[in-house]
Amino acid sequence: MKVIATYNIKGGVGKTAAAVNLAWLAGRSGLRTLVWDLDPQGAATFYFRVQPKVRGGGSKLMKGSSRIRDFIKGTDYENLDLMPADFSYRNLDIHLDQKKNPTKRLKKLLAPLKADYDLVVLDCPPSISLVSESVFFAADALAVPVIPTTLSQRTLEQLFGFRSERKLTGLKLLIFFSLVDRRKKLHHELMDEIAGRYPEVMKTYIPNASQVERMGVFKKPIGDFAGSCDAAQAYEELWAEVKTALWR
């Protein structure tokens, strides 16, 4: 079982859209896939039309008083299940801090699912926190969407610094540009600069397209309602790159 987390310190960069679309494409390809929506805002849960509620909340989940399978819901799609968000996840840092070896807690919780799933996609809240550290220890790779702006470049530097500080040398960073507007000269310049600096940058970028925003209207992955549009094709190409990197 591979575990990938869509993550960025910065919010509003297309992280949840990537989690939903990559998971949908993985399930469509035949991989038994689970999305765990760790963001208390519950956007991924909303896209899959599931109620954002975990019985007993994050506290019960972190205590391990119930099997993790008890919290998993089906979706409308074959090979694709969901661990929904819960607003209590805003306190996950507190619950983790009360556990022994808190940074290893998520990895321990996911371990029983190895026989059930080929891929787990963690949709993470935008922060550097104890939850983030737990994700880093649980994941094989981080899929990091980056808008080609100066502030996004700065948060990317912070992420690399944090990975080095925590000695997470085995954690792959799969960086891709998101919300790209090719009409903007600055986007061109920063994409070239960041790609030149970080060999982890993937070839595929996700355009700033209205169809991505319409995922919230249809409550579906973009490939399910607009499969021929540029953004849907970009996610397919991104999934091909991510899949190769994960199973390399």
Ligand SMILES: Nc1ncnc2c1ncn2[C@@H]1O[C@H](COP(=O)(O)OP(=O)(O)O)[C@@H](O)[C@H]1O
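No experiment lies behind these values; they were computed from the predicted model shown. Rigid core: the largest C-alpha set superposing within 1.5 Å between the two forms. Residue numbers count along the first chain shown, from 1. What changes on going to the form predicted in complex with this ligand:
Relative to the superposed core, S178 undergoes a Cα shift smaller than 2 Å between these two forms. With the core held fixed, Q153 shows a CA shift of 2 Å or greater between these two forms.
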The other form holds:
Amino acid sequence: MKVIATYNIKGGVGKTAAAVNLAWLAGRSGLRTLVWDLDPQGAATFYFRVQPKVRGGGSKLMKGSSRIRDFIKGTDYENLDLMPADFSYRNLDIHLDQKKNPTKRLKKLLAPLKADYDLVVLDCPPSISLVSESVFFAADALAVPVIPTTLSQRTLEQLFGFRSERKLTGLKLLIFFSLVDRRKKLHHELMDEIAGRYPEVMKTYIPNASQVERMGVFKKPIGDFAGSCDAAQAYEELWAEVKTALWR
Amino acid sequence: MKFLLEGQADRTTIFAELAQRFTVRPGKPRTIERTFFDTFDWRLYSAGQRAEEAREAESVQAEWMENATGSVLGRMNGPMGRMARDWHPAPLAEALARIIKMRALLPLAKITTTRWPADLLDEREKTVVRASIEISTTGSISPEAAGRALPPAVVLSAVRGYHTELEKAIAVLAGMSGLTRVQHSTLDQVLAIDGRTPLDYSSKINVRLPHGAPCEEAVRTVLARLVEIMAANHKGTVADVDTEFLHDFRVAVRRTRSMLGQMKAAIPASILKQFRPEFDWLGAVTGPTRDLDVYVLKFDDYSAPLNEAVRRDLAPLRKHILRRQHQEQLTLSRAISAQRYQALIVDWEKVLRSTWKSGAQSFRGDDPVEAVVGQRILKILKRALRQGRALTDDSPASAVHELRITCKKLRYMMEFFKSLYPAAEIDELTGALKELQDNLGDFQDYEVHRTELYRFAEEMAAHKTARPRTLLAIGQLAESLAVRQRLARADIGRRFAGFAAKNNIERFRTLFKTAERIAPDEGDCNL
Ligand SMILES: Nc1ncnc2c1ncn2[C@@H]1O[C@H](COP(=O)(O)OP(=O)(O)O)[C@@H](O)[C@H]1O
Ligand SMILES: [Mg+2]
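Compare with the form predicted on its own: the form predicted in complex with this ligand:
Up next: the whole complex, starting with the chain shown before.
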């Protein structure tokens, strides 16, 4: 089982869009895939039309990670399941700081799912919090969407700094450009410059496209309602790169 | 979850009934040609699973699923992957390989199904249950069973985490007249129509011998079972469907030869004279291919400790072994398709059908089977102990080989006559023996495979199919096997001591000692 997290300290950069679309493509390729919605806002949960509230609730959920399976919901797609936002909210955000070893918590929760899934996609909330530390520890790779701006270099520096500080050398960083405006010359210049500096930058970028926004209207991954549009194709290419990086 | 439809229930009424509780979103009806697959020895069925190839208009998909519920474990575009390695992506291939290992998936049965699907949605428009109405007719793997209609069925499948909704849907259908809930899967239904019994093949001996039966009768019963196993595997061996047909075939031949050797006291001399050479021949013609099969099966494991560059340089060796395997397989297929084999089997089956008699003084065919078997087993045990105790660190590989052969004879005897003894006892003793045998087997495999590398290297050099770097890589592989062989060798002492432990041998003696007094030179097991 491989674990990949979509991650960026900033919100609104396309983390959830990437998590949902990459997971959908993974499931379609035959990998048994779980999307774990770690963001209390529950955007990924919303895209899959799943009721955000889980039964039970409170700290009761914490006891015995073997019951974790009971909270997973099948999506409308084969090979693609979802852990709703509420579960994470109750289990991670509130309780992480009370636990002795919060960094290892998520990895522990994931362990019993090894036999069930080939790929787990963690959709992270923005901000560096205990949750994100837990994510860094649990994941094999981070997929990092970056909007090409003059500030994005700083974001990347911070990320690399964080990785070496925490000695997470095995953690792969898969950086890709997101919300790219093809007509903006500046975007192209910045992308060239950053890609030249960091070999971790993927070849594929995700264009700014209204079809991605419309995922919210259809409540579906883009491939299910506009599979042939440019943005859907971009996600397919990105998935091909991510897949190779994960199972290399 | 499956319901069979009878009488007045039809699609419209069923969907209308479900619509009272769910939003029913019907899909387009689809006609699918389905072929069910399993390994020859039913590995999927035994695990509660099946594989299915679904053809529909232009598209074809291979699916691996739970048999009872139809819930999908893995799916890929394209026709059925015959071997686990033919499936993709890699994690799917690995998961399937954990169940079917090196066996091929073979077509079991065919049906054509027309399916009217409908998603049942909750108030958020989320699919919470999948329903479909299915009408199927059997296809033509066996002509007698073709074109038969299966009773129409409603199938409900769960979406993970929506169990309550599934229960609701089940309750709706259960409340309708003209529907009955059933447990069996479509595969079970089709097999029943086809007159096939699931799990009808096993390579195990599985015979029940009556206590105190005349020895010759017990021996014939086991031998008849062995020839049945040969016959069952003959076709797959000739066609080289997968390596295990030959494996099971060959084990049955070896067991037969072992029986003819160990139990000769209960077999008339004329029969031994006629058939022993024939089964020796069969053993000889099946040997080379099996050896190469084992080499191919172990190749990845053998080369795993070497670094990537060396592994790459070994690719021509693997190709060479595959080519040799192919040649030997052709020779084998020809040999066992010929008259000599057919005649052997026909004659042998005939000989096994009638009681064996002999005027010879030494003939013990009429003695109670336990008496002869017990004595024999203790004698082989004694030999094993003698050979094992004589082993030192300096003993040649041939001495280890001899111990291995003796242990194998012992094991076969225990398996042949297993049903005469308390199962728990015999299983435990077999377990202790197996520990030792695995170790001896590894040692022997390394010995043979390491020496064979020199032959392969020479052949490849002669055919100019190996560049120097490949020859060097073969040298590294040989060295690596030598290390593993030494490790296995170092372990023999410990394993043998475990097997030869006083209480273990005491248990052997208690289990197999016979009422009859055993001649002191034979019976004293030197305990
Ligand atoms: N490539 C894109 N083109 C256009 N809009 C996008 C694109 N990616 C994301 N969006 C929109 O931007 C908003 C934020 O995206 P989201 O994936 O939720 O970001 P994050 O998870 O990083 O907060 C959403 O409304 C989404 O529809
Ligand atoms: Mg988000």
